[in-house]
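A lone chain, given as structure tokens: the form predicted on its own.
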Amino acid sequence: MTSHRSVRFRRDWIHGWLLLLPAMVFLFAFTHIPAITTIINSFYSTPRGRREAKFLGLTNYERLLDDAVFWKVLGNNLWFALGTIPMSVALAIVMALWVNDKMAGRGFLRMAFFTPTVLPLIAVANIWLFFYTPGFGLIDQLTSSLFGWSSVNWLGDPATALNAVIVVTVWKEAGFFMIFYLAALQAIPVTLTEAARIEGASRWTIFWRITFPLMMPTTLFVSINAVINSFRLVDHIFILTDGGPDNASSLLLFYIYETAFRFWETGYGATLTVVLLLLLSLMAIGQFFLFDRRVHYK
């Protein structure tokens, strides 16, 4: 009897690992192995032609500490994350609450909110490039006709370039996050809100005491995705500002792209990538500890 159970356990164990094998192969091939290779390359110089890469130790990291552009780009990225994450999450919650109510044209409204998400990033950037064009762009046309304001070069001014990109990103991502919140709202039992209304609770009390706490697992998932998205933006920067003016709108991943592929400094680019991976890991771990006590899974 024991032998039969042992054979069955081994067969189930092998069967389970075989089911996991395809996903594990792709996970290691496209995530773990490139990450390990990047860490190793960060300690080497850039190979050029017949000249092989040489071991440099911590030289690339010492260069990073003295790189003024890196610190400026890192500051830009932190401001970009601070501007996009709370705004996109808050806007997604508001839109989800709105389209979750019974109203005429609810399906059309949901489609309108979600449409920016399905548009290609390059197409979105080109649409907003027309909006921001000084003189004859849509924003300048509206502000000049309604308020009499003078023309503003939103993407060419260091004071407004990054904020203009933040607006585009929030417009693009809020509809995507709205879908997750809408699914979370529809999973909340109606009896809870009905009981609260019978007890005389206001809409704000129902949201803050019932709806929002039950949406915390979704908020954790959405916030982690929002953090990752805020550090991996390249397409909008490439089309709208190309990192300018004077690196005012350059973000960390765009700087990595420039360093590794425009200037062909792959060793230093790998060092920048290690810093990016470390930042994302620390932020993800911090979010788990921050939301852990507030997440209700049942």
Contents of the next structure:
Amino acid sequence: MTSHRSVRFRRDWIHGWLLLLPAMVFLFAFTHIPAITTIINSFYSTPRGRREAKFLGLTNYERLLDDAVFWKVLGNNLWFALGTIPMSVALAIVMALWVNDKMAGRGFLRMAFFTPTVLPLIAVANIWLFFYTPGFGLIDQLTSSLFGWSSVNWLGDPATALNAVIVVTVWKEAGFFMIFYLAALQAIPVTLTEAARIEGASRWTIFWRITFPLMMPTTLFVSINAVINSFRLVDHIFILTDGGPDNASSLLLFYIYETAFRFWETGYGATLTVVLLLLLSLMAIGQFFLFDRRVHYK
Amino acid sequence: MKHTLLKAVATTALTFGTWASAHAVDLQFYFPVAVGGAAAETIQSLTDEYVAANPDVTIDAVYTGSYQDTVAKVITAARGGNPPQLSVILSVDMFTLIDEDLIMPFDDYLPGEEGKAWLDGFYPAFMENSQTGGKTYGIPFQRSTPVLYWNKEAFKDAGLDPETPPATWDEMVEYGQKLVKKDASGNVTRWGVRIPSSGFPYWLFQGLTTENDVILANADGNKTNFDDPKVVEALQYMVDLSGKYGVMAPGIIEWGATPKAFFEGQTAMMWTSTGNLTNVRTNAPFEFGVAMLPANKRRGAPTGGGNFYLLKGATDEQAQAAVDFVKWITAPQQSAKWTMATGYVAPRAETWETDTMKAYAADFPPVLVARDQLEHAVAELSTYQNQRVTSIFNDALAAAITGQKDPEAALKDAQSKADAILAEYR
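Let's compare: the form predicted on its own is above, so bring in the form predicted together with its partner chain.
Up next: the whole complex, starting with the chain shown before.
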């Protein structure tokens, strides 16, 4: 009897692991093993030609602390996150509320808001590059004909380059987040808002007391995505500014790419990647454990 | 019946197969395209032509994106143990590739006097970036040099002689000031000159330093002269073009938008690569001229573009076949086709002696400017850990151009950073 049960137990156990195996193999091959290799590599020098990688201990990390460019891109990334996350989430909510109402041309509006998401980021960046071009670019043409401003070199001035990149990112992301909010809005029972309206609540109160709290799970999901994206989206930087002028618009991931695949300093590149990994895991943990408590799931 | 037919087919296939594997040499060849249009198709059709004429060689020509992508793919492929035998990579990446132990010199496959004579057929300015330590690691192929383009109508409009481009730095400022046009509210509608500075400002800036009679890096690629007073002077001139003289738009100037700005009449002169020649010829809605870059202490310009490299891992047979192919594709007829399709400077003097090239040059004389400038040209900035060192230099230039640092401080800073990197190669 006992042996029978243990055989059965073992078979279940094997069965379970077999079911998990395909997913695990991929997860390990493409996520965990590379992450661990990166951490190991971050303690070694970059192998070049016949020179093998040497164990350096913490030297790469000491270099990181002294690296002015690293601190600059980290600061840029913080500013980039602050500039893109609240703005694109707020815009997404506003757009979703708007196109959720019954009105003429709703389908067209939804499509218009979602279009930037469908376009490839590289193509988008090329379009914006010409918007931003001083002299004959769209923005300069508008500001000079409407307000008589002189031409502004948006991407070529360290004071404006990063903000110009932020605008493109917000424009690109807001439509994507809007789709999630739209789905969330449609899942909210109409009876709740109707009841509130009978009680005489204003639209403002309805939004803050009913709609917004009920959309919290979406907000959690969207904000995690927005945070990840603020560290992940760098494609447009290649086209718009190439990180310049003097690293004014460079972000952490862009700097990692430059270090590892332009300068071929894979050792130091690994060290920078560890920092990115740490930052992202800290933020993911923070969001799930702290933010999660204030989210109402149905 | 069916059975015998199958057998016959199988036998033929087998014989053909063994014959092919016994005789054919398989080559893989990576090439980048930095200018748009016909470049990729031209390389592909030239390769097909060669393979058709040489049945014992098969060449798999792989388009690998930009120069940056190509060197990344070559290094990755080599680390994975599967490098191509031949690749076109930036000439300035030579030291990096040596450092990575990825390339081998061509000399072993170019024996005797004949080989030496063939190497001597290339313009010396192009060979500067291709040889080190007495060995030849690169064969010039898609090479260019920057030139000055000017809008003849704008010159006429400003009361200048439309046939005379500026020959010196002072003239460029003087002409530039006459060419600058402002609207009623004082906004500039036409700038005098445009020297693009986005991405890799060092290349055109090297035009200025060469004209100021200073070399940015030594031939061994392990020492830079970024803080030489003459380099500082050249950077000051570039900064003054926007500041003191007001003939160039302030801030970083985009490369990609530069030809467009020229076509739109937003600038009367531009510095850019000869690789744009065909583009400007097709799209400029006005008469334009092409001139050598203006001189200061001397004439001067950097060279640029890509070389053929022979990669380690190739068998002797493959390497010999690759070298034969390189000899063929740089020979006058093929080289002429390539130059006419792209605007790249044909790297051998004999190409310019062919009837096709002579006819082309007679019809479109600007192509000769780049060739004639070669006698004043120097090697493009190239060092060990090249990308990193030039990136430091680019950052310094950008900081000075955007007014964050003064030229001297920016260059001193860049020099000390470059020294720290290059010390281990001395």
